[in-house]
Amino acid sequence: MTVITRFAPSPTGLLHLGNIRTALINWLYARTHNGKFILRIDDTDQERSKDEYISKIKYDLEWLGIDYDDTFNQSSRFERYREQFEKLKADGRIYPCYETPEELERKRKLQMASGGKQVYDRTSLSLTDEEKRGYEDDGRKPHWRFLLQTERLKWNDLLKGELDIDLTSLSDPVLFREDGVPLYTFSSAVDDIDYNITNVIRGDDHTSNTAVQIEIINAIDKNRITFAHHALLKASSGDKLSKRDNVISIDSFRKSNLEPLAILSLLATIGTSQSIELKDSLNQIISEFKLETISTSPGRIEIDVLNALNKKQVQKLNFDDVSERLKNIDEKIDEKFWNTIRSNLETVEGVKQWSDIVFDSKLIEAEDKEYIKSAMELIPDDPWDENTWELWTTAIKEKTGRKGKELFLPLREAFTGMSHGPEMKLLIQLIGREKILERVKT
């Protein structure tokens, strides 16, 4: 049997690290089993779903390297949902309810006050045809609930082991709203059947929902899906991740020039028994993936760790890996420039600061003018090579008696305007004798 997994985001906001982690786990599980990975857009809520978010979801996945074998929008399948609705209706598994939200809230408060279970009381099951007509004559439209028949539902979860959910503690779920729009619990079950999904891997906030969906699937067709529920990621503060938190959206990371492999390396190892480390490639992430290593305890996202992984990734990049990106930053950047500067970068785009330093003729006013004046009197003739800096600073030391930081730091600051950076023996070759003479003001 071919393994088929799916990722089912709703296009109501930007994808964050938690969303992408679920997508990555499903993608890796499919790829390690030579299976299929499906992207399902859960856009039945037409009021909140936006085309711009659909585009961004697909772009985020493409940018990260998470490809999918098939994709569809739930909004294109309303007719199919209606067919299955009629089937359940004919089988007596769904029933119309006419309570308003206010009436339902009143019932809930009464149940709470009496110490009873806060579940729907199923009074709509005993409505007569005359009572239903009366509600509809008053302008009420029914919402439709699924009749749960199993008291306890058990299944073997690939991550959590044997799970046992008491369905009597849950209300009969609403499957269709008053306006005829199917809710997630129903449309997801129908899609998983129709697309032959074999494995649903998602956050453990869906655990009780899974029990309901298994019952719905069994009412439509025999359940053949294996479920796995992973612990959710949390922000470093311990708070739950939210689509409204743009700080950890994939879009924000892309705009901050983080590398896809750094993000995937973090998500592939956070909340697992593996150590968090930068991977060499997507192929390595695939080859090392094991579902059973995922912990049942939530992992916390530390942005500092992600930035550290990104820095390491940038400093490993060869010139050929980034040459096209570098052209867009500054066409004068060549391989020698990149190899000199990359060890000081946290992002590829950070090279712009150094191209400005190397190529611009902006005057830098030295603080220790007399010392810099003495140094400039000893500036070597062209051509410059890796020995030039040592020969120059040795001559300066002999003339001024300075050594260590007092010798080198004023020179770096006078030539670059920075107190840190690449080795000066390499950097002065990029800047060149003529540029240094133009730049230094004593």
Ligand code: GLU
The other form holds:
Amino acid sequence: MTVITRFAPSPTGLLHLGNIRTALINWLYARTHNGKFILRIDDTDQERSKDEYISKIKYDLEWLGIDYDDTFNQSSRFERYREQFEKLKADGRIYPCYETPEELERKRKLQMASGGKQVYDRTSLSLTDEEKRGYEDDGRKPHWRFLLQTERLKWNDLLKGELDIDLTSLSDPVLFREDGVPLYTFSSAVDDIDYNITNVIRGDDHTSNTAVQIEIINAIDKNRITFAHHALLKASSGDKLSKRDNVISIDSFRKSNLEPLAILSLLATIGTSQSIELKDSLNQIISEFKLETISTSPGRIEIDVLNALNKKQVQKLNFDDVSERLKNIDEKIDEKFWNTIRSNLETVEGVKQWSDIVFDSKLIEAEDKEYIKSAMELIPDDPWDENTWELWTTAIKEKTGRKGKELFLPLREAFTGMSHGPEMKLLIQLIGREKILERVKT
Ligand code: GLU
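Could you please show the structure of the form predicted together with the ligand, as a counterpart to the form predicted alone just displayed?
Next comes the full complex, this chain leading.
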């Protein structure tokens, strides 16, 4: 049997690290089992779903290298959901309910006050045809609930082990709204059947949904899906991640020029028993993936860790890997430049700061004027090479008697305007004699 997994985001916001982690796990599970990975867009709620987010979701996945074998939007399947709805209705598994939200809220408060279970009391289940007609004549339209029949639902969760959910503590779920729109619990179950999904891997906030969905699936067909629920990632503060939390969206990471491989390396290992480290490639991530190493306690996102992984990745990139990107930043950046600068960068795009320093003709006002003046009197002739810096600074040392930081730091500041950066012996070769003479104002 071919393994088929899916990632099913609702296009109501940007994908964040937690969402993408679920996508990655499903993708890795499919890829390591020679299976298929489907992208399903959960857009039945047309008011909240936005095309803009659908495009962003697809772009995020593509940018990260998470490819899918098939994709569809739930909004294209309303007819199919209606068909399955009619089937459940004919089987007596769904029933119309006429309570208004206010009435339901009142019931819930009463249950709370009397200390009882806060579950729907099934009043509408016993309505006579006449009573139903009465409601309809009053202009009320029904919403539809699924009649849960199992008391306890058990399954062997690939991550959490044996689970045993008490369905009597849950309300009969609403599957169709008054306006005929199916709700997630139902459309997801129908799609998982129709697309022959073999493995549903998702956050453990869905555990009780799973119990309900297994019962719905069994009412329509027969459940063949193996479920796995992973712990959700948390923010470093310990808070839940939210779609409104744009700082950790993939979109914002892309805008801050983080490398896809750094993000994927973090997501493949965070919240697992594997150590967090930079991977060489997506292939390495695939070959090291093991579902069972995913922990059932939540991993916390530390942005510093992500930045450190990114820095490592930038330093590993060869000129050929980035030459196209560098062209867009500054055409003058060549291989020698890149190799000199990359160890100082947090992001590839950070190279711009250094190309400005090396190629721009800005004047730098030296602080230590007298000292810089005497140093400039000793400036070696062209051509400059590997040894130029050593020769020059030895001569300065002899003349001024300075050494260490006192000798080097004012020179670095006068030539680059920065107090740190790549090795000066390399950097001055990039800047060149002419530009240094032009630049230094004493
Ligand atoms: N649209 C649902 C969500 O984003 C999908 C959950 C699932 O079935 O995987 O939570």
